[in-house]
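This document starts with one chain, in the form predicted on its own, laid out as structure tokens.
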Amino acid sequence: MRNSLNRWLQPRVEALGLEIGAANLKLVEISGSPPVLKGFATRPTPPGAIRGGNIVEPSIIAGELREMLAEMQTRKRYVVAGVSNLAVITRIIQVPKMGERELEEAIHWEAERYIPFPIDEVVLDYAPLDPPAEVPDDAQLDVVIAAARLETITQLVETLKEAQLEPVVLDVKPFAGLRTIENYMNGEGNDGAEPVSVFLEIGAESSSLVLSRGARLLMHRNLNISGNDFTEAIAKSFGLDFSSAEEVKRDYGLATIPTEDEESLLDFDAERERFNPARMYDAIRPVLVDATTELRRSLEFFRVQIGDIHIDKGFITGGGSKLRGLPGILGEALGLQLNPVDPWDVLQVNESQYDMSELHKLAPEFTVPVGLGLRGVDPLD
């Protein structure tokens, strides 16, 4: 199975970065070394086209992607695409140091313990987290494994081909995000070694939390919170359909207890009064409680698995992180500051070619697509 995926895992040409999200489709073109932004495009995902991380309307998605390619005026057709968090199972396991062939067989058998599907119904891949040559003979080898249902991967590939795109890599989105923020994780940590960082990505339909030391993955966990949870809470509280609630969240959403200053900023027209900060906070407070509880449990899970380590840095990204006040609230839950990520910082950007204010607004949503694009010009082995 692994050999059949090698052509996807090791791109030989520059490729576009693509994230097919539940809320938006995002495409980015990066070229050269150092990497230069050559173009990007984004548009809302057609309602109902993505469900549970799976593409249920492939022809509609393919049509949107073709229009985005035309909009970008790019001739590139190779692509590095992200697979939804909901569609991928990832685990970090330990095995004795062994040769490549023995490792492949061992991973196959170990994976059956962690994957709740028949092994012949999944696409499985793995990667050692450290170069095997640097691991002592009597030590354990840390290996990350990733598996997705074969039908999910097949649907994604067929959609890309219908859009006249050729997939060279299918990547795991949280790991793509780590590639974008790698420069943020430099320096020295509390213990004198490389800093330990936590990276929270809040998407429309799913979220993930990643713990790393420097650029080395330590732990990863999908979370049962998402941007849509806040939207649905607003819809229920104010009697709105989902689309209207999403717009209200964008314009009036507030994840903190409103202050008098914030109240005084309102013009007190009928709509602003209806969605005033106090009512908005009351609507989403139950979701905030669930989110902070989930984060605390996840950090406790990390500590149980790898020991009580000090976290030096925190980062937050994803479209769901744009809710006003949310990074501060979630940072308090984790006991650290969650800093926003600007993926454009890792690229050379011609400021005369792009609207920099637009790029800044789009930054939270493009951390993963930029990471996918970076792999398209500088693939990981």
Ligand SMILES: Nc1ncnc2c1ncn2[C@@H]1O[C@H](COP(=O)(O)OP(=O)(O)O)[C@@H](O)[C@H]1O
Given for the second form:
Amino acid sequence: MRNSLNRWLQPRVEALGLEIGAANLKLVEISGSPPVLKGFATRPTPPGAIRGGNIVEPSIIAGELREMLAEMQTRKRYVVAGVSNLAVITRIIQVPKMGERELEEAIHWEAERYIPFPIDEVVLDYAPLDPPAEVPDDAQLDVVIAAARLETITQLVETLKEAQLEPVVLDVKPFAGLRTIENYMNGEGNDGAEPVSVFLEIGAESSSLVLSRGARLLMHRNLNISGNDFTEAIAKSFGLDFSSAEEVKRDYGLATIPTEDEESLLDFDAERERFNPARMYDAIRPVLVDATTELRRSLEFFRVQIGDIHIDKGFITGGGSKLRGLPGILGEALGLQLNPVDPWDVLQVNESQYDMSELHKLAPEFTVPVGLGLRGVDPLD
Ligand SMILES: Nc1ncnc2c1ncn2[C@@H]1O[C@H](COP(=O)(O)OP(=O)(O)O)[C@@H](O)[C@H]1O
Ligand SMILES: [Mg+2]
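Form predicted in complex with the ligand, following the form predicted on its own:
Let's see the whole complex now, leading with the same chain.
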């Protein structure tokens, strides 16, 4: 009797998924199991409102979020929100297997060595990568630690409160993305065990690279290249301001060496001529070189850390991956195919309720928000 009453007093909450991105705000409502898409909203982040992973205009963001909630007509106010990649440091560490209380102490101790700012200005979280019960007593426990500056987290929470939202979980964005695509990562790898995957997410201001076995995290690293770098290269090369360059990037941007075919497609349209493929490629090439170099270095770093592994699968997502030809070029640099991800595939979607072509166009942008929303279906688990 007492038990059932307790249960009754703890209603199940469902939370929205929210990403406050440097380029776009994204909200998604998912419900039940199997998960159903109930609604979503996205709009551009007001210019200058986010800088270096920090919310510099909380009231402006909160105002936008309130409008998005009204647009979605949802009454849910709990959220699972992503923390900017630029504000989070993650490390995977090994500790001897130990009890929960001891682990907490050990992690705190270890974290001080890895985190480049004072530990009392930091919010720390951690999770064992394998269920401790399944790890043999004499084995090491792999634990992922995430640390963010207290100031950044406070700013995020204040912004959410101002939007009348109640955060139940704050999550690391690439880990949320991993949750969305975990079903793609199953199967059998080259060595007969679960396949090893790399997962690249390219946002406006930051990107991240994840290495996993099955859906189990092996390594994670933030990358120094992102969508804005391409926009800035175009702005500089053609003498445009940022927002015009952004538009030009979407219309004419490309990451492949133009073929003669493409050249001959040119008509006498002055704008097409100005942003022709050869010029566009010239503008973007330095960023591509940096991107491919950084990717190769990251893989080398992974290999140094965990030994020479065969990578079975590759995935690419994030709005920045929409640059024409980019997945191909980056895949070539890594020596594997980078496949696009469609986060809507993991949800039940009522096709008469949505403009499906619009939805699929937004797939790269929504991989992370859908992962946050999936966590929100059972946030207290
Ligand atoms: N068609 C396109 N071609 C190239 N880049 C694009 C295209 N569409 C969107 N982007 C880029 O995607 C980025 C935004 O993606 P998004 O995942 O929403 O980023 P964030 O989460 O950081 O706000 C921007 O850098 C934008 O320029
Ligand atoms: Mg993003």
